[in-house]
Each structure stands twice: as C-alpha cells, then as structure tokens.
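The chain below stands alone and is given in structure tokens; this is the form predicted on its own.
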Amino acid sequence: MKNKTFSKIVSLMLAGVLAVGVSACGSTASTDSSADASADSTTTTDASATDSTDASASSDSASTDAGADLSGNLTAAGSSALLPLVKDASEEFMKKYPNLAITVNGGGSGEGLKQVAAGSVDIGNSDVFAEEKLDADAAKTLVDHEVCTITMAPVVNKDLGVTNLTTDQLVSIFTGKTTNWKDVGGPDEQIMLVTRPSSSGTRALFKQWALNGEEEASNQALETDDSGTLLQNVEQNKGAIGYVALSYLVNNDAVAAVSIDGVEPTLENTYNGTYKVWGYEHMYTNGEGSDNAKAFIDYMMGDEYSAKLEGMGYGVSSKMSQEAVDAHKQ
C-alpha cells in the first residue's frame, strides 16, 4: 500500500516538473519570437533610413545634375541695342549652368546675321529682320526668335536745350539739310551728327520709323555702332545729336532724350502706340540651333527672366497694343 502511495507521489512530482519545463520553454519561445520580431522591426527601420538616405542622395545628385546638364560654349554677336540685355541674361544663365561658357559681342545687326548664317556664332542678334540684311537664300536658313521690343530715341547734349523735334525737323537734320540748331528753335550752334554704319540695325530701324525712310547723311569722323561711344561723343560735344536704344538711357543723365512730335520716347508711349520709333529684337539661330542656344533663348523669353526686361529699358512684346502693332504693319 505504501509503495503504491509513494509511486503516485513521485508521478505527480514528475508531472509538475514537466509542466513547469513546458511553460518555461513556451515563455522562452515567445521571448525569442518577440526578439526576432524586434530584430525584423529594426531591420525594416534601417532599410527605411537607408532608402531615405539614398533618396536624399539621389535628390541632391539630381539637383547637381540639373545645374550641370548644359556645358561647353555658346557664342552670340550682333545688335548693340540688344547687347546689354543679352550680356545680363548670359551672366544669370551661367550661374544656373556653371559648366557653360557664353561669349557675347556687338558689331551691329548685319554683322551678327552674317556670322550666324556662316556658322561662326550660335546666335545672331538683330534689330531688324534677317531679310533686310541678308540675301534671300541666306535668310531662309535662319530661324527667328523675337525676344522683346526696343525703343529708339534721338539724344542731344544736355546743355543744348532742345527737348522736342518734329518729324520733318528730324529728317532735315539727319539728311544734312539743317546744319544749325537755331533753325529748329535751338541756340546758334552747328549741328554735329553722330552717325552709325550701314550694317547697323539701329540705323535701319531709326531710318524707317523716325526718318520716313530717308537716308541719313554720313559723318565718317563720328561714325560708330558702339552705343556707349556714341553717347560719349554726344556728351562731349554741345552741338551733337545721335540716337540710341532706350536701354542705354536707363539711369543715364549725361545726355538728353528728345521727344518726336511732342511724344516722349518711353515704354508706356511705345506700348500704347503714340511713340512710333520701335521694333522687335531678334535672336537668330542657324536652323533650330544648338541645345545650348535653344535653352538660352527659352530662358530669355521665359517668365523667370522677363521681369528684368522693363527695368533695363526693353519692352515686353505681349504688352504692345493692337494700335502699335497695326501701325508697324503699314
């Protein structure tokens, strides 16, 4: 009897030990499983951080690449009237694309058109349409990009005292018929013409819209297509008269602009059509042009840069009134 009782007690004790062992094993497995889950969670977090870092690096790389996808050289030449704008735009553009080098020169519209037609430069800047300076076959190879408008103004020495001229008086002066300022309401002072070469687009535009198509007299001693040099000559000679783009008169009080028929040469008067001496500024490419040329011209005509146009004395083409546009079709 005692043996049976003892056997039962031993059996119960063994069962308890096994139960405890099973419970302990179950707890250990649960802990290990939790640890594995935690490890998986850590791995996932690390992967997420890695992906985030890679994405950030990729974004930085893309940003860097975006500023470096234009490279090499870009050349432009021609209009002195457009020169200040193209120089300023090129400086801004090179900040965006530091691997691109842009060279901009003047020389006159005719010269710029000849060079782009010959492939010597990527862009030919002009105050007039290519057909006015090149033969038909050469002009056909070029693509026109009208980037803005330009207003031309007669300028005199600021001490002269002449602020307005009629169209007839202006024509008489520039054709050499009127030679003294006293004949047009000014002082007894000989008129000194500061003229431009025949290749000048500024000259062609001024001839058409200010001089009614009359050919201006030549003064080879004071002939220049450099607007800065022209302004200096007018400033230093009391009887001098010439003409420049409005862009050269921004913040310039060394010379005096002259009204024509009582209308001041301003952007507002150009837009509303009351001031008639203006034209479109053209940037020509040979065919569609290089990728660099197309990107640069798009930049100049885009919203980002157009805000600077008026501040530099150039006109926004879309602001021209229908009256002004229609008047230039005649």
Contents of the next structure:
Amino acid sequence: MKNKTFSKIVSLMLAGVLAVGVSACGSTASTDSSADASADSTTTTDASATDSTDASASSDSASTDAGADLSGNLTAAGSSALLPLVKDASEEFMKKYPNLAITVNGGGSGEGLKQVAAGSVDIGNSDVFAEEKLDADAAKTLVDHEVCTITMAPVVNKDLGVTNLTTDQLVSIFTGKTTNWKDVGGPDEQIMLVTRPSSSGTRALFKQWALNGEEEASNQALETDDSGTLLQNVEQNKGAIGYVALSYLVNNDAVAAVSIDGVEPTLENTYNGTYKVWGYEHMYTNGEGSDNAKAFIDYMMGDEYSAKLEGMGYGVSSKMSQEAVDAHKQ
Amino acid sequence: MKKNSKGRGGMVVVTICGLFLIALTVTIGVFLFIKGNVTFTTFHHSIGEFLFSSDWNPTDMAGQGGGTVGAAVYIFGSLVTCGLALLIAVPFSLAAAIFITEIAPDAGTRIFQPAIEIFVGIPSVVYGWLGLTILVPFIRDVFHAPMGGYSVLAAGIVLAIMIFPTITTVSADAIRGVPDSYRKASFGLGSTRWQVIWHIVLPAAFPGIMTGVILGLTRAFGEALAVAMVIGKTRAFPANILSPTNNLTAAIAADMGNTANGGEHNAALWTMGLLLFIISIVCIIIIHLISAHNKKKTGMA
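Same protein, different condition: the form predicted on its own was shown, now please give the form predicted in complex with its partner chain.
Zooming out: every chain and molecule, the one shown earlier first.
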C-alpha cells in the first residue's frame, strides 16, 4: 500500500482539484460573480455574459415571442416584501424565454440596494427609496422603476382576539410602553414584539406610516431576518405582534391582520387612501441595466402581468387614488 | 541525512505551503486589526466605551459617525451563553470520558468514542435548526418563557451539545495518558476504583482536561449560526435565564450584510470580530501555557 505509484496518483488528483478550484475562482471578472447567482443556473453556455441577447428582444416584452429570445442570467435580490411577486413573475417570464435563468433572493431592502449598487446583482428590490439607505453618490447611479405598491399590515396570533388598534395604541405597543394585551382590550397576555432588522424596508415603511416615525423598542423585541420567519413566530406565540406585507397574507390565514383606527388593511382601502401604511415597490438597476433586466421589468409593469399583481396582494400603481398619493407627499 | 535532488522538490513544496499558511494567519490577524481599529481611530470612540457601555446606536451611513458603540450587551451575552454551556457540558463530558476510559474501556474505544465523534461532524446549522424547532417551543411550553422560548437557556443548551464531543474526546485522551503505574500503585494501597479515579487519575489528567475545556470554550465563543437562531437577538441584557438577548457572533452574522460600507455600524462590527479573534488567541495561548507547565511538572509530553 505504500508504493510510490499510489502516492503519485493521489498527489496528481490533489493537484488537479487545486487547478480546477483556482481556475473557477479566477473567472469572476464579470458582474454575475456572486455565489448565489450562478450556482444553479442551467444555461451555462452564455454564463459569463448577462446581456448576450438579441438587440430586438429588449423592446417588446408584453407581446408574444415573435422570434426574439432572451438568454443568459438575471439576478435579483432585496426586499422580502417584494420577493413573492418577483419570484412568481420570474417563473412566468422563464416560461416565455426558456433560455433565460432568473435567480431571485431575499435579504432585505438594504441588502438589495447595496448589491445592485456594487454590481453583484442586476436588479435590486427595495421597499424604500435608494436615497434613504445608500449615500448620495451610490444612489445616483441607480435607476428606479416603481413597479407596484405594497401595503403593510400589523399581524397578531389568531387566538388573541384583538382586531383593531388605534394609532396611539400601536405606537405605545411598538415602543414598549404597553406590555400586556389587557391594556389595549385584549386578554391578559404579555405582548411579544417580533420585528425586523433596521435595514428592512418593511420595517422602514411601517415606522414611517404606522408609527408616525417613532422608533421601535429594539431592546424588547425579537429580531427575525425575514417576513416568513416573522410570520412563523407570530403564528406560534399567542401574545406575538409583528408586521408583514399583504403579499404574505393573501392565501394565508395562519395569522390575523389588525385594523388601524378602524380601517382594515386591504387593497381597496389602500387605493382610496383611507389605509395609509403603504409604499411603492422599487426595482433598481445599475444605470439602464442589462437587456434582460429591462425586458423583465417591462414585463412586470406591463398589462399582461398586472392582472396577477392584485391577486398576489400588491397594488397597481395606476389605481392609486389622488387622495392616497397626496397623503404620502409631505 | 543526504539531501538528494529527488527529495528537494517535495521539501520546497512543503516549505512553501507551510510558510503560506503561516502568512495567511498573520494576514488575517493584521487585516482584522486594521479594520477593527477604525472605530477608535476614524470615529473617535474609546475602548472603554466599546467594552463597557451598553448604549448601542451606531450611525449607518457611509462615512458618518456620531453614534454610540457600546457593545456591552453583546459581550455579556457571549460570556453568559458560553459560561452556561460550559456549566452544562463539563460534568456530562467528564462523566462520559471517565466512562469510556475507566469503566468500560473496550466498548468505550470501539463503540462510544466513535459515536461521540460523529457529533463533531454534524453541521452547526443543523444544531440551530433542531434548537429552533424542538428546544425553543419546549422551553416556551414547559418553563413558560415570556418571549416565545428564545432565551439564554436555549442558546446555552445548544452550545453545550456542540462542545460536548470536543471536551469528551480530549479529556478521554488525557485520562488515557495517565500512566498505569499510578493506578496500580493506588490499588495496591487499597483504594476502591472510584477513589482511584477521583483522587489520582483526574488530578493527574487535569491539564489535559483543562485543554479540552478551553478548546470547547473557543468553539462556543465562535459559534454564530446555531446561536443566532435560538437566542432571540434582542438588544438588551437578559432579565433572567429565560429571556432573549444577543451576542457578538449573532450580531455580526445578522447585521454585517446590512450595514453600509465605511459607516460607523460597519466599523463597530469589525471591532467585534477583532474582539472575538483576540479572545480565541488568548484561549489558545492559555492552552499552550498549560501544556508547557504540565511538561515541566511531570516530565511527560
């Protein structure tokens, strides 16, 4: 067993592994070098070029294929509130253009903005404007596309029995002044705050429009990395309260949404301006973006897809009434 | 030994690899040191504020300072969870080590020790997941923990399970290293088996056991993902063992990706990373001191 040929073969194998590893790491000059993007893309033929499409493909996306074909990679990351929509749209889009591989990740609005500004993803999803999270120079390089609106709703456990809270009650709960549900008309149960990290767009929107800018009590809240985990926590703990985008509540009655000042968090109330906790969903590209990115965003904002938007809990920007838009101008 | 040309090539490769690894470790240390110092040099905070103040409110815009970076909550969280993990793990580990080596040596070396070593191979995210799905609801229901069961206790138990195999295997090796002549002499004087173990073997193996304990402590200190999943990440000192809190590694894991590069928050997280690095180095130095002291005292390697 200790003969030279065996050790020679082993050292050759190890050298081969090293060589493959080094060469794989070396070919990351192009923008789609982030690990999550290229890991599971099936189209490896044009893996290194994100805009290897035909020039004619980028202009029309709402109509049928007509011979234009998109291929390559497209990566999007960021807001967990927008994630269900982008995932669904990417699946539909990939059905139209089977040679295109779209990878969508979460990570929060702050993450998405950072990554698109750094060039590691093509599209950065965010619930807030880039200027709020990035510095002015980085934000200037990004181009904003407001694809839809999103409504945030406070959620509580189904067994709690609280269906309405006034704004003052909401503020005092989230700033930690009220600690028991019996002080706001609920059962005798300790309030358990479940919240998101400070980089989250969901949290920023909720703070601005539901809490009137008051800062949440981070020293009394459980912090969860994304909306899905937050929902799970609220579902499993009777005294829990958190906040999520409507898109997570659409076919999900595991938790109960709470009305604010008597107004239910629904799309109709968002459109007519009575429910104020909403914001635009932004999809940012670095500069004009690759052809794939432009085609995808046009598809999402086009008529073909907007029919599905509302079904998933997002609002169509054109349906927002003037009262709603004015209420948000400050 | 004659240096012939055939051996030369291998020697060169080995020397290069060895030097490369040493250079890599030193580079990591220097990099952490430079990045970690930004909080003190660029943003003008004091080390005392970082270590002892609990006012954590750093600014998150690139290039802007003006916030506070009191990391005492995180440091305390790390210390408390690791201390609790040691408190839980050490008795069990010692007992297991004694069982493997003294009580059932045959079955011990053939069956139990390999079985314990399997624990080391389980990824830490699996421990975190088990803690999240089984341990946290258990604590919530049985102990009526206020914040859903995310607590210091949950983190301590998860860490204890993770460091238990390390401490056990190193302690078992230390106990086996005690010369048999000690035991025979003691039996010859009429001791029972337990007296031999408790009064002779364990004190003789004490340096090796301490090494195992400190190795386990180092692993517990550096554990990020498993702890982050069960500790609740609440930025406050824990009121009791059933309250959630935060610790250094969970803070770095959760916040690092979200902070702006060049901002104060980012710099403070790098300082936390530097602190963890320093703690690990201190622990390893302690291990070396113990084994050097041991060599001098007993003359055994």
